[in-house]
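One chain comes next, on its own, written as structure tokens: the form predicted alone.
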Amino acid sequence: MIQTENLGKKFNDFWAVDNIQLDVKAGKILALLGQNGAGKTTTIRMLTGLLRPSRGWARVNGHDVVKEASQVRSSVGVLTEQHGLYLRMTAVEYLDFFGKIYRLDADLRKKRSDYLLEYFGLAEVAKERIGKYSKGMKQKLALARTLIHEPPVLLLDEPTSAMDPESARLVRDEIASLRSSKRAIVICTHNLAEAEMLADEIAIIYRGKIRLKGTLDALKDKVLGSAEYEVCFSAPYNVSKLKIPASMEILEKTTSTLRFRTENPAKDNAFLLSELSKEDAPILTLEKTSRTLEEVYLKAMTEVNREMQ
């Protein structure tokens, strides 16, 4: 649904985006992460045909972003950080206006508008001017506009920005439900927990280049090292007498916990459990320790900054 090859954009002598390689298949959600000014918005603008690449190419829903820009724009739903809402319009007028732009007939425009306004909790204020809306309400209306023509590709920039927790949860649920065999979604966000919940793949962009890309589990292993595990005991236990496989790296050893890293958990964990069982150890739990996208992102940024110095 989204393919790029050596995609780059140069402004004067500055490469805002350079050598972007993306391949987002239908049914997948990609989270594009990075600092302000890293190149996320420039990339999105090229994918919508609003900016002409300085080199490389991109295809969206099978259409070239330069040669078939109008077909590309018909295929995408874009939620930008600056919504561009027409504040003197009502929500009904606003969605109907954009439905006309996308050439939906009157019956379909009304059906889609009614559904989206109801879903996002705006039905009761649908005939009020948008200028009276709160920031969160405006965000929900902008997302409704993005979905009015049921596009096969969604490009969402900070989709839950300024929303209360309940509204943000509703929008995240909607994004997850929009994942289908016929749709691809790209989310640009600073909300790492949100990206972790939604994304099938993560791409971290820094100074115009994608520095890391892959599934969250793959990035955890690449950036943080092998998976970590922890044994907790229900009573004080001396673990010093246990046989520990040479392939296990002990990270912490106390009378209440044993934390370790291993590249072969199936073998090493089975061996460890066998040894603990022989010793009648008071095992409470043995589980994989939680590692978050935030840890991956912060460590990756630290390493990239160090390399760039």
Second form
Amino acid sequence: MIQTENLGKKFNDFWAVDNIQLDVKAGKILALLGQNGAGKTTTIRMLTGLLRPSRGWARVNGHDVVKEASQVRSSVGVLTEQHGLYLRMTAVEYLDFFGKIYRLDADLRKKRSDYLLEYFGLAEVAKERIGKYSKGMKQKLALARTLIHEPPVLLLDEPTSAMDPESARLVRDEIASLRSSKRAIVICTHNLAEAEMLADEIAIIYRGKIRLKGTLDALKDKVLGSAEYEVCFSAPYNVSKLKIPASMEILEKTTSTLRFRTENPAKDNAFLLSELSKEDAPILTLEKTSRTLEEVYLKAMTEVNREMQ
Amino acid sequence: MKEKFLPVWLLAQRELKDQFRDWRILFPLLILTFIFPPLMNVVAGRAVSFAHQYGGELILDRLVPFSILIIGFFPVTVSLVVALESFVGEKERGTIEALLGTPFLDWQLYLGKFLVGVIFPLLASYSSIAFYLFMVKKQDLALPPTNLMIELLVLAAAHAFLMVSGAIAISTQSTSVRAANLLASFIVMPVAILIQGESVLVFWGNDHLLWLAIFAIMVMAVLLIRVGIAHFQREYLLGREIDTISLKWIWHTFRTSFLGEVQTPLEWYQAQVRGSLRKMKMPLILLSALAILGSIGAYHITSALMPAEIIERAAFSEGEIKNALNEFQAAAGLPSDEIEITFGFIFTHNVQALLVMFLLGLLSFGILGELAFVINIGVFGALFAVLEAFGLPATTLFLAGVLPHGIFEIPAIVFGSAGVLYFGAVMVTPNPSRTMGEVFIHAISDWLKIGVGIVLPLLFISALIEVYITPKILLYFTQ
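Switching forms now, from the form predicted alone to the form predicted in complex with its partner chain, please provide the structure.
The complete assembly is shown below, putting the previous chain first.
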């Protein structure tokens, strides 16, 4: 659905985005992460046909972003950083206007508009001027606009920014429900928990270049190393006498826990459990320790910064 | 066709609704539409009474067309406000990206905004005129003749088209509403001058000239729309955030375009001048053809229109010629004493003439510059016709008196004018890889390359020949 090859954008002498390779298939959600000014919005704008790539190419829903920009824009729903609402209109008028732009017939416009307003909890204020809405309501309406024509490609720049936790949750659920076999979604966000929750694939952009890309698990393995496991004991236990395979890297050893890393958990964990059973150790739990995207991101950024210096 | 224009109307419709909800637009428009006509009526009446007190012959009937012109113009001024902020206003309000991200084509967005700028103020303008005409009728004054009435109504529309087309072009190229408002003086001042000229034409009652003025305004409006659409770039609207004039960038862009990487004047000629000439191939061919056709046309027109009594006399005394020349000089603002024909005078005069052509072209996307070119070239044909009509050996005089320096001067005019035509053509041609500013700087640079590299040397040689050689040849052949 979204393919790019060596995509780059130069402003004067500065490459804002360089050598971006993306391949987002239908049914997948890609999260673009990065600092402010990393090139996320520039990438989204190129994918919308708003910015002309300085080099490389991009195809969205089968259309070239330069040669078929109008078709590209018909195929995408874009949520921009600024909500972009006309404050003198009502929500009903606003959605109807965008429905007309995407050439939906009157019945479908009404149906979609009613559904979206209801879903986002805006039905009661649908006939009020948008200027009276709160920030969160505006963001919800902007998202409703993005969805009015049920586009096969969604490009969402900070979809939950300025929203209260409840609304943000609602929007996240909506985005998750939008995942379908016929739709590709790209989300730019600073909210790492959101990305972790929604994305099938994550790309970390730094100074215009994708420094890391892959599934969350792959990124965790790549950045933080192999998976980590932890054994907790219900009573103090001396693990020193335990026979530990060489392939296991011990990270922490106390009388209450044993934390280790292994590249072959199936084999090593089974071996460890049998050893602990033999020793009659008071095992409480053995579980994979959770590693967050935040850890991945921060470590990746530290490494990239070190490389750049 | 209808499908293509539906989005234009859709956009216009939304914004028109928005305008109806904006008291900042509604209020001044209502004042200009319904308060101004009675005010104008009272002032006109007072003006007539005042004139009568001192034996003046100001008649209210004659003031009616002028009043319609002014009354029709005032509501149209609102169009400037609306159009100036059409794109850049949306940019400031943060709504532009959502709009640009829709499948609207560039020209649909542009024309939609154009309609918004024109429709509302023009409707107000016509309402205002209608209101005024109603008052005129009530006072038993004569309404203007139908032809003049149509002209005045079309003129109101032409003003709206001109101002809106110019304002939208500014709006697409500005980084803030403030910057757009500052640039609006480039519209306000010419339009103010235009209104003064039109007022003269209305009082004069010359219908043909008024129609010509309307036609010229419409052509300018169409050209401005064309320029605006040609340089409309979504990227530009999203890209720049801060108002800065970078003189360093302007100089760097110009220098790179003018000099390139060359080291010597020869290299400059080979690379830069030749490059610009290659770009101007088509204007050069067109203007060469126009030069020939213009001369022939001027010859035939002059032959046909020359008054019979002048031809019959076929000779004038030296005193008559001198008087006529003095009168002409006085009319043209030249010193009435004899002009000393020196090399410096001819050279600077020719350079000035080409600069004027360029400036005229600059203001009118080449049109007025080319008009000046046709007039300049036409002089040769007209001169030939006059000489022939007086029974003088026109061919001999032409070959001896014009051709020696004309060989250099005429190509210089053609090259200089080709640069002007090229400038106009480049400005109205889409160029997605450059901003409007870049296109402008490169076009000026191309014109200057031709000017410095070809036109000035040709004019220099031509002036030398005209002063030192042509008189001798002319004397030799005429003695």
